[in-house]
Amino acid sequence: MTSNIDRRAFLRQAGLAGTALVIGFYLPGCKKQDGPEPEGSITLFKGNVDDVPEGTGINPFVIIDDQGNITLMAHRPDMGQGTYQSMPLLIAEELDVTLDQVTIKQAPGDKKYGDQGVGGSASVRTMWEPMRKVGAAAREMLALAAATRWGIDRADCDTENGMVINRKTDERLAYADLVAAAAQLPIPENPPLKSPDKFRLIGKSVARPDVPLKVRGAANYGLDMKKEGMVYALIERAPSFSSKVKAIDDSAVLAIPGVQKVLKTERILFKKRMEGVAVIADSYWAALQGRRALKVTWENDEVLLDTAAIYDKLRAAAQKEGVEVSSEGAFARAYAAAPVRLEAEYETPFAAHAAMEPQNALVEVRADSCEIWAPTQFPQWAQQEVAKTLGFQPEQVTVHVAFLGGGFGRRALPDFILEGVVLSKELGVPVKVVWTREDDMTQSPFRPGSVNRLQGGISSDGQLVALQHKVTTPSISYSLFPGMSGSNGEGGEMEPVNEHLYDIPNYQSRYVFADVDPIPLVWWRSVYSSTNVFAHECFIDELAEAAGKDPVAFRMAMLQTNQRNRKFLQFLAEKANWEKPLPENWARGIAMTHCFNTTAGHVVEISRNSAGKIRIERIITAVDCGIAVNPDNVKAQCEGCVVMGLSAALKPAITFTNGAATENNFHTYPILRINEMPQLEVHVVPNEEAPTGSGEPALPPLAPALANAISRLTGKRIRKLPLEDGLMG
């Protein structure tokens, strides 16, 4: 099928004339059209103008103008993981460009550029075909239109660095040139893609085009936005996060210079109202001057949770017998009759996403429209609850993304956009909301934290023949949306045990439903494979201990059926040199885990010195994501999950008092100093299999391998995160 836009009617939107390729897809649901669109399928499309403004209804993201410009669309926000780069880039590669030889324009949020929200390390794994057949499609219409120039087959012209070459005669001509008589051409609907061996960039480490835009200061961060006539509102938030507001004093902030007004606020987080006061003023400074000399009273008939209240309610839940969520074999019956039986439970804590820049939002909303600026995982969603707070339809908001300074999850959410939008309908004037450090870490919500039961039996040979695991843990999505019972572990909360990696003939994943509303919780990096890896991974080493088998070994014979696992475990094992001999009072742990689509897996190194105090040695890392398109970005994603897992692992946890986060600033939630950073070594599978996930999958795998090595080491299981004070020296 050829798909062509009107270009009468596209030109009459756009208000544009000239000559430009332009090359874009419909996604499933995205075009009105006869009959069901298969499942992943994408409709190309192309356009003759020279830009395409934002508003036209269609989604570009090739537009190649007869100058030899070059544009290709960023749709995917970037928040350090690389989308800037890889989504042009699948692109480029069909179509014989470098990242030198164009620009990228991050596209706004807009249900026309189909899902656009990042998290569940999906970009790459998800755009892998699409991208590619965009730049295939620009790619062979260019060709084509040479080839007829030339008066010769498609087959007898290549394409390289934005040129098509005749291969009789070495002739060239640049695109720029051909984009006229390409425009005229049907789009084909299914244009050949490179075979990996003709890859020129994926699977290269080519250089980020964004590095030197940050390096530099260039790059736009949601705290860069600004707008003329914006006021600053910072806001002041209960002691807890059920308090509500009694009686507010601001007689002394008024009389701050700058300082505007004060009204109280709400922030609306899904099914949860959290009110707080907020400080309108013309400079950051005036506002947070006058936040600090702000009196609030406030008034609460809820329980103030505190951390030792909840984990018992967990201990406690953890008893029960839950739902069962998975099964194989039958896990009763192998367990009882087993000879060797053992049982274990393991704790995580609550965690903070920390990231660099604290939630902020430009927000100026208007009498038909509503214009945001902010750093956003998931624009489209925004957009959407945005709307429906102001009673608009989703085209009436405008969601321009910016660079984010760290999301791992929590800016999956749109509760400080919300804020501005609240404060901007009711000023009249574009509003900055910014939160601060402190803000951001007693606020936001959390990654929740777990009790995990298992039960393992082994054969008298030394296998294992019966495997339980029962998560006891609060469900996020309960958490946040209205309807949602959380009951039923249907909500990722046993990713990725309800799918474990082993060949276990006896096994059963139970989940267990603990509340602890009103405390907010979202995903974070892994979600909630940060937590039951940790578990899973443990008790794998536990369980070999008990058989007497090393653990590579065990897991090896728990890994017939699935090669490419066994594959990734050799290929770990061997990047460590597992068999080698270590030094004394030297132990090595090892865990794997497959979330993502990817698998993942560490091996820790570590000693301990004359005093007791064990320091990591070497981290060796391996990870199978198929084919890397950026093989440098790929192992640094790595880097970031081992600081973010031994962050978490070592160093202190979020704790509540009296219904609030305790740990409010890095001086009392420190993460991973780069002295303290051991020696990592990251080692990409090669392989040619469609890619799969690289931002998370390296996380879950690393605190379970220290563990292991310390249990090695000392003889003591590690049964509980963060590690304990004095541990480690």
Second form
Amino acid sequence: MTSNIDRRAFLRQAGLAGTALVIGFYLPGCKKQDGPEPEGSITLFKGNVDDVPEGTGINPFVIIDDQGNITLMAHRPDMGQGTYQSMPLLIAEELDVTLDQVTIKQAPGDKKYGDQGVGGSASVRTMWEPMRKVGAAAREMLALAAATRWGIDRADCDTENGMVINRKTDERLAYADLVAAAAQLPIPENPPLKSPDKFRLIGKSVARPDVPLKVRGAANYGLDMKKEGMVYALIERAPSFSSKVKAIDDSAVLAIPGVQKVLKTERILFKKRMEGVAVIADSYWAALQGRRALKVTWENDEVLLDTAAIYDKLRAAAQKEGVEVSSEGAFARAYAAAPVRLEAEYETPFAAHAAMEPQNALVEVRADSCEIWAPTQFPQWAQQEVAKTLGFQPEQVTVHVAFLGGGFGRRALPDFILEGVVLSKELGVPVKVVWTREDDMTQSPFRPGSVNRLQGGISSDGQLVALQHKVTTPSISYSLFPGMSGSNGEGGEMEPVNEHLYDIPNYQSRYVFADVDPIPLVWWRSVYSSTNVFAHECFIDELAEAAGKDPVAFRMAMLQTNQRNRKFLQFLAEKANWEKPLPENWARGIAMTHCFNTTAGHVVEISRNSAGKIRIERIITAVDCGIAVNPDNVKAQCEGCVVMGLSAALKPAITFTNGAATENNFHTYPILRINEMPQLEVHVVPNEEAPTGSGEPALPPLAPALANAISRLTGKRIRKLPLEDGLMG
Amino acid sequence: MSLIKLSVNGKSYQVEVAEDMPLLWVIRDFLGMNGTKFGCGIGQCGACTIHLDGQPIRSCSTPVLAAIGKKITTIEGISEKGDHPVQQAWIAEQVPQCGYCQSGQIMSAVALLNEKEAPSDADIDAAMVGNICRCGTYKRVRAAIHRAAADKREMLSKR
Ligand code: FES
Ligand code: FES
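Could you give the coordinates for the form predicted together with its partner chain, as opposed to the form predicted alone above?
What follows is the entire complex, opening with the chain shown before.
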């Protein structure tokens, strides 16, 4: 084995053996994305890692040994969103240790850790209380151990920086000296949590511990994992998602030095199976050369979709009634009675995630176990699917989690890991599957495009009295999972417009299913919100214009019930100097949304030059995500959302030709570069509400804020993404 | 296959590889240095940026032959302890998110600051346009370059 894995294995053993105090908790099952945050009811227990009772969701997080080494397990994969810090930091806050005093370790996939998946901007908002309770329970036990030794009350002890302090005598005892005694004490069921004014880490923009590793090139990603005796596998992909291998000519391939074998293989993507031909070699380069020399004859008897056909289908489907997903009041009657009625249709494109690190997995299948090193957002899901594929129990499968070179939803799926499993099982050696960038861009499941139809009715005094939002889009859950009809609009397809942000007396949301199989689909950062909010907030702007109202004033009038959102809009408008007049040929656009339990919005300022080209002058972003555990990181996530939102709004879409994605690398699917980065200010609304999501909410409102600014400036409504070529300059 | 001598981060190495193998794969798969990243393989993303005799190049598109007799510097070679002024500025601005593009970003920035003491925004655009960051850290990349330049000037003025 090479050093990476050796070191990890060593740390695992060294860290977890000799454990003196282990605290874990039982976390109840997952919840739906929006709605009240989970209660965080937990059952604490103690014991060595190895004898932790097996059972759903029971897991060790805090490990203190008698040498004073404190280890906190980061149980959630880090794809750049900051869980490598945020999860342990919540524990450290209550444990009263600084981050410099602890070692953070990335946990492998194991049901003992509770739910480990990262997605839905969920980690901080759902772990906010459970993680702090884990730290608080340990702190209470250590303090009680000290109090007993001093013969004083627990109430006469303070904790700080890994020490218990005797308030009367100012004597101090380090946690290391107390850990043996503390471990004998019962675990408090409801340890007191600090009041926010006592926070030393939360809310403080503490530097992230992964950053020093990342600036030295020393953070290990999936692609960096190597193992003695492993072979590289590159897989030649079919010319369409439904093509089958008819014949393989590998005569030129095997002559390439380093190439070992060519074999037919498959990609398992839940209900989908895609055939491929693997080239096995002793290096990536040899495998790539081999793949280039490979000749495969493919056959296909399905209709091959292209983009024009897909959108014809979507537009035709958009004429249907679809199903009602949510309703307040009586839309149809109110709309029919409204003196001013507006209708519009919006289109959004398919998109690729294009995480910087191409998909990869290192897999070793043995007779009765399987070990995996991979960049996965859902290590336990991968573990289950691998076990299913091999006929193993999940316990026989170990999934080590590396740093993820981006995720954005793509890495929720275990398909690239299963490719390694299939090949390693067949070849009997460790296999490192590497996707080329072209594989990643053309084969990856995509964000589905959509057609949105909206109708709005305005009263004679300029109030929005009736609104209907009908979304026509393929269903991700139908695309992935067997047995899903995909047609009831309950797979998140309507988020977040199934719930209404504004006070509108008659509101209805409807969904129309469109089938684009076999094109694979998956969640893309902010999922359906990324497309639905574009249509929704652009239409709100159209309605404001029709009502003769200022876009902020129009929205403000509809934000009476939810005062927090009203304050949010005031905050954003103030930060953006909304009332301040702009120079000639400048304009502002605004949009906001509420998703992942967070409210976010932007004001985009643009100008037009003498050639008629539009330039983004400034973006002002605001986010209300409750307490920002690390405000600087919340800002970073918003910055990331803005850039990804801009790329999706301004740059070419993923299109399909003869059943395959056309764009195949960064020259044909360009993403925003530094010279195109506008001036950007991010403002976090200060408050003391419990934290909500921050990795995604700022993405959806970006495109509509930009489009609304352009529409105001040019008088021409933008109803399609990406923006038309040649508009910006 | 040929036996090729390379100088990487001040050390000499010998590898037996195909002459057309890109430096990226030689460095990662044969020399075992993982800091240099693979992003696109066609010179479009900059994740694989290294220095060849001090000049930033895309190692995914540079055959190993082109490096014979030249000095290769990778992210592992710009400082021993990760305290190069650019790395320090990167930490101060908390630039990385996923971090995958950052070795390349830093190598491009180091090359820029070796050329220009006080790069303008336009200089930064020109030097960094080849480095994509999908996580969207551009605002901080710019701030960190200005910071590193200012720190360096301050250091020099104190001497
Ligand atoms: S990997 Fe070399 S430029 Fe992208
Ligand atoms: S930090 Fe993730 S790609 Fe740049």
